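A single chain, nothing else alongside it, follows as C-alpha cells in the form predicted on its own.
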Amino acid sequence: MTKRIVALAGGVGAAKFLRGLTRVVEADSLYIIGNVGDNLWVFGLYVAPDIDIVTYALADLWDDERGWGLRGEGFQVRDGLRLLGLEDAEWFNLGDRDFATCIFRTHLMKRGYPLSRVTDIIRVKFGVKSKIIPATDNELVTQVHTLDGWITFEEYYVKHRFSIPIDGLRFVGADDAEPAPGVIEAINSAHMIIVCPSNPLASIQPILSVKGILEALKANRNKVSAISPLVGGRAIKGPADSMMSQLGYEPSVAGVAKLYREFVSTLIIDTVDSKEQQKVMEEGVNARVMNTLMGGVNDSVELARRVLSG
C-alpha cells in the first residue's frame, strides 16, 4: 500500500516545496490541505490565491518568477477594467487565464457546488494527480487590524504591500467552519504530515482555526514535521517575519517552534540557523538542520528527499 503524505500548504513557499515533493513520491499519494484564509470576493468572482498557486505549480504552469498566476499570461481583462475605472483592478492583479479559473470556480459555486468539489474538478482539469483539499468549505477570512481598522489579508499583502503596521489578527468565520470532507481522515491516515514553509500566522493558523484540525494534528504529533519559513530571522518572501514581530512573536526559528510546538514534533531549519538548534529543542521540538532554500526545482527535490529521510 502506498504511504499517504499530507501537507499543510499556504502559497509560494508551499508551491515550491510541493513541486519538488511530487517528483520524489507518487503524486497521487500526496494530500494537500490548502489555506482558504486568503480567499476573497473581487470583481464579482471568488478567488482562491493559495490554492490556485499550488494547483498551477503542480501542473507545471505556475509563473514562479512573479510568484502568482500562470506563465505567459496576458492582462487584457485587468487592463480593460482599469480603463473602465474599477478600483479593485488598480491593486488586485489577475491574468486572463487566471480570470478564467475564477469565473469557472464562481460559476460552479453559484450552482451549489462546495469549494472542495470545485477545487477537485479544477485540479483534475489541470492534470494534477495530488489531492488538493481546502481546509474548509465555509468562508473563512483572515483579517489584520491596522490603525484604520480591520482589513483582509489580501488588502494588507497586495494593496498595501505589508508596509503598514498591524496589531491584531483574526479569522472571521472560524467559529462556524467545519473541515472539508476528507481533511480529518487524511490527517489520521497519514504516514507523514508536513507543514510547508508557509507563513505561520497567515497561512497555517487559518487552517488550524477550523474545528477539529488542530486536535487531529495534536493526536498525530509524532508524524508532523514542519519546514521553517524563516531563514536567519527573515522570511524568504512575504510578511511572515514582520507579522510575527508586530504581533508579539519572536521572528526566528525558535519563534516558529513556539508557535508550532503543540502539534509539530520536528522543525526543519536552514543551515544558517544551525546555532539556534538548541533553542528550538528548548521549545519541546526536535530540530533538523539542512539547506532549505529553494532556488529552483532541483533544490526543491533535494529538500523533499531530505525531509522524507527523517
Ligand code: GDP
The other form holds:
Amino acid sequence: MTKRIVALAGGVGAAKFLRGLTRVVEADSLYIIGNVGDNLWVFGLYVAPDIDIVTYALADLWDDERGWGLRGEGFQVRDGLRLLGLEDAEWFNLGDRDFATCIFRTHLMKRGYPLSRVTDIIRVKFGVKSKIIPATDNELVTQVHTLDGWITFEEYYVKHRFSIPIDGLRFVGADDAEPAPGVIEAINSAHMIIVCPSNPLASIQPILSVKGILEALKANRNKVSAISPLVGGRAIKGPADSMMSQLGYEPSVAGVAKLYREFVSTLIIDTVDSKEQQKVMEEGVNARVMNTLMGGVNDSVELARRVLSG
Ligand code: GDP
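Moving from the form predicted on its own, what structure would you give for the form predicted in complex with this ligand?
Complete assembly follows, chain above in first position.
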C-alpha cells in the first residue's frame, strides 16, 4: 500500500511546495487539507482562493508569477462588471476561466452540495490526482481587527494590500465548524503530515480552529513536520511576517516554532536561519536545516525530496 501523506495548505507557498511533492510521491497518496478562512462571497459567487490556487498549481495551470489564477487569463468579465459599476470589480480580480470555476462552485453549492464535494468534483475535472479537502464544509471566515473594526482577511489582503495596522485576529464560525468528511481520518492514517510553507496565522490557524483537527494533529505530533514560511525573518510574499509582529509573535523561525510547537515535532528552516536552530530546539521542536527557497519547480522537487527523507 502506498504511504499516505497529508499536507496542511494555505495558498502560494503551499502551491509551490505541493507541485514539487506530487512529482516525488504517488499523487493519489497525497491528501491536502486546505484553508477556507479566506473564502468569500463576491460578485454573487463563492470564491475559495487558497483551494483554487492549489488546484490550479497541481493541474499545472497556475499563474505562479501573479500568485493566483490561471496562466494566460483574460479579464473581460471583470472589465465588463467594472463598466457596469459593480464595486466588487474595483478591488477583487478574477480571470475569465477563474470566473467559470467560481460560477460552477456556486451553482453546485446552491443545489445543496457541500464545499468538500464540490472541491472534489472540480479537482477531478482539472485532472488533479491528489485529494484536496477543505478543512470544513461550514462557513469559517478569518477576520482581522483594524482601527475601523473587524474586516475580512481578503479585504485586508487584497483591498488594503495589508498596509493598514491590525491588532486582532479571529475565525468567525470556528466554534460550530466540523471537520469536512475525511479530514480526521486522513490525519490519523497518515504516514507523514507536512505543514506547507503557509502563513501560520492566516492560513494554518484557521485549519486548526476547526473542532478536532488540532487534537488529531497533537495525537500524531511525531509525524508532523512544518516548513517555515519565514526565511531570514521575512515572508517571501504576503503579510505573514508583519502579521506575526503586530499580533505579538516574533517574526522568526523561533516564532514559527512557538506557534506550532503543540502539534509539530520538526520545523524545517532555511540555511540562512541555521544560527536559529538552537532557538527552535528551545521551543521543544527539532530543527532541520536546508534550502527552502523555491525559485522554480526543480527547487520544489528537491525540497520535497529532502523533507521526505527526514
Ligand atoms: P499569505 O499569502 O500570507 O496569505 O499566505 P499563504 O499561506 O498563501 O502562503 C504564503 C507564504 O508562503 C508566505 O508566508 C511566504 O513566505 C511563504 N513562501 C512563499 N514562497 C516560499 C518559498 O519559496 N520558500 C519558503 N520557505 N516559503 C515560501
